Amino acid sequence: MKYIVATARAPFSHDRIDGKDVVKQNAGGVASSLRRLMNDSGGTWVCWGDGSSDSYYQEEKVDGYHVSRVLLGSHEKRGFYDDFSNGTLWPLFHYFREKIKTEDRAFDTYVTVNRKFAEKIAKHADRETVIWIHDYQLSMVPGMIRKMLPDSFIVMTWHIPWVAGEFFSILPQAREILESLTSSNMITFHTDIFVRNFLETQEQLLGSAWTIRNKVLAIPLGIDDKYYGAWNLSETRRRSNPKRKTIFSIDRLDYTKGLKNRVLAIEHLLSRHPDLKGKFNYVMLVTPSRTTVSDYIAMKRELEMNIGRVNGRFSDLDWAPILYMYRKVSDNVLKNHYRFSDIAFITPLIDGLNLVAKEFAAASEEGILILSKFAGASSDLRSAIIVNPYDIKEMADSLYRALNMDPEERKSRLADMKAVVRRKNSAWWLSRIEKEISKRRPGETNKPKPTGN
């Protein structure tokens, strides 16, 4: 099977360091995924290239694929990716009302740029390739391909959450969106939820969704499994103080994150179990984000305060709580921490899927995941321990049950989120993508016809 990929970030960028070009490998999963099925099948990847050297890389060959880049300039590129999908779509589509902006330029040069992705992909492809759009930065690009190539097969993977109806129809755009997504011939979400909600979408502002109902699915992408199970031994050593438990979380900053709610479910657990101080270690680890951007400077110095002053309130002169650390770290580094921590502490506020807790359970040795409800993994991973990552006392309890809990308990607890995690990996993602689109292929028909926006 042959595919056109579009994605807005690219599977490696080209930098300019040191007078040098580099290449900077994307580290995402869905990119690591992604390079897989390229490297097997061939095609072309269609990509933005924002590296400080892309546009001199637009079109090249590697590991037998194609790339294709779609070049922005700084108009184009903080209309479209700052101001409409980060500024608007990500907020709304993770339920924060108050940090939704509305500006028809934003959406004008948006749509601009996906006609940009629309044209590159029409360009490579013909009449057996099937297009992959990928994510929420591209939701104009299937509508768009759809009157370019009526006929091409056109699969869409929306990889963050998909709001209720009348949240979604808070956005002036939302009829175009959703009439572009509608005309491709496939559409994954997931988890059942987001399915859910983008068929009772399409029924308060399209119409019935019986037509569209047998190719709206649920399938949740998976990790390489086998790449975190791995273990060199020889690249890490156990933590240095054997005798504390250590708690771990990494993400990236955002207010999607409940970040803030963590640190104050610290604070919980030690005013109601003074016993436990000296007795674990939080490891806090947040990756830079959008730095220059005043919210997330706000969001961090607000963090950072709460984390001074509970350290400050618990601390001694030997130990601290929270261990807060605010910087990338290699690949090494994070298994180091996956595999002896304890306890994983993954509690987004939302999130569409959390790959670090599948990460998680595919490398620890004896830990124990506490997730979100409110996070797609865990639909799959329902041996961690689950929590309202609203409610503090909530959290602080199940980190007080997991830093006492049966070895047998967490022992069988962790067994079954890897078996999830080895059933459902990224290799199973691929192939039910692809069994689902030879299912809808065969003889062309019912091709979904072109809609008006």
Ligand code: ADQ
Second form
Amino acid sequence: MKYIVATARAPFSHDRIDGKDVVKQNAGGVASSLRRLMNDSGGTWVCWGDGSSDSYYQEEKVDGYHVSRVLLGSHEKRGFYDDFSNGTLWPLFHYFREKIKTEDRAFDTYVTVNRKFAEKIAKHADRETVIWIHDYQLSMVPGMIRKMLPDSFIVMTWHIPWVAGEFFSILPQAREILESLTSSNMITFHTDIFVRNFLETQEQLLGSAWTIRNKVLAIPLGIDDKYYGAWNLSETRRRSNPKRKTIFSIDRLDYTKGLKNRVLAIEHLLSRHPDLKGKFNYVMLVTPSRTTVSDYIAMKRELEMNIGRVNGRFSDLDWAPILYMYRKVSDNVLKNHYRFSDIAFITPLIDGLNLVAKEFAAASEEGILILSKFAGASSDLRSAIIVNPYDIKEMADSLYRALNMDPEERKSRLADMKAVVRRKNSAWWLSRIEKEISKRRPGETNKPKPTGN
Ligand code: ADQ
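Show the same protein again, this time as the form predicted in complex with this ligand rather than the form predicted alone.
In what comes next, the whole complex appears, and the chain from above leads the way.
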């Protein structure tokens, strides 16, 4: 099967550093799964060229596939990315009503940029290609392609939550977006809840969901379990003080990730159990994200004030409860944290899936996962300690339970999670999607089955 994949984020970009063009890979889990698909099947990847030298590499051939970049001016970037994608759709689809900005001009720019993507896709498409569009930044693209190429086969994969129909209808452009999405031949989400919400939204806004029921599926993204489970000895590093337990988290700085509530849970834990002072460190890695959006700047300040307050209250000369790091880290550093941390504390207020939870389960030697019930990954990782991220007391109790858990229980929970992550890995995700495409695509039923496990 030949694909045109379209994502806002590029698989890699070209940046000018010290007078030279340097290639920067996109580390995220979606990019690595799609990269594998493109390496194996060829085709074209249409993406936003946001690197400082990308204008010199608008069309390029790499590892057997073609990259075609959409270039945006600063006004387009602001309207499309900062304002409508991240200022309107992101809070809308994560139930943050008070943060949703509804401004017509941003939507106009979003449509203009989506059209640029659609035109690039149409330029590269032929009758054989499956057009696979990803995520909320490109929601108007399916409808545009349907008009340009009426017979094309379009798949939409939605990586963030889909909210209840009534909530979605806050959006002035709700109908237009929904009509565009439903013109796809297949739409995938990470969980059954998001599928149900989507069908209910269709019923409320466009009438019956009967006609689209068969094309809306829950197929959760998996990770490359072998990559996270494999070790190069020279790259591994054990913690320096094995008597002190490590609680670990890594997130983009985002209001959906529940960062402040975790700090409050650490405070609650230490005020209830002062004997735990000096017995653990919470290593809180936060990756800079959307640094030009004002909400994110304010959120960083609030988080850091809370960390300072809690550390100020409980630290002594040779111990602080929270080791906060605000930076990007390398893959190897991340894998070391996954492998050796005793507890991963992954408690988003809401999350489409949360790849970090799956990566930790694949890499951990003997750790335990505390996971929010509102992360899509909790429908797969049922052996984690599942918590309500709004309930500070419950989170603190879960930390206490994890810190004191019997090794046998910890091992058995981790083994269950490893089995799920292995079975539903990224190859499984791709092959499930390919099978569903084959079933639905006219003339595909007699063709050989796609490869992959
Ligand atoms: P994200 O919100 O980006 O994605 P997530 O699923 O947690 O969130 O994935 C983050 C990825 O980036 C992970 O693969 C992680 O390893 C990597 N990463 C994070 N910080 C890093 C760092 N400092 N250094 C190196 N790598 C880092 C959206 C949705 C999610 C959904 C994904 C995939 O919001 O809910 O799970 O898409 O569908």
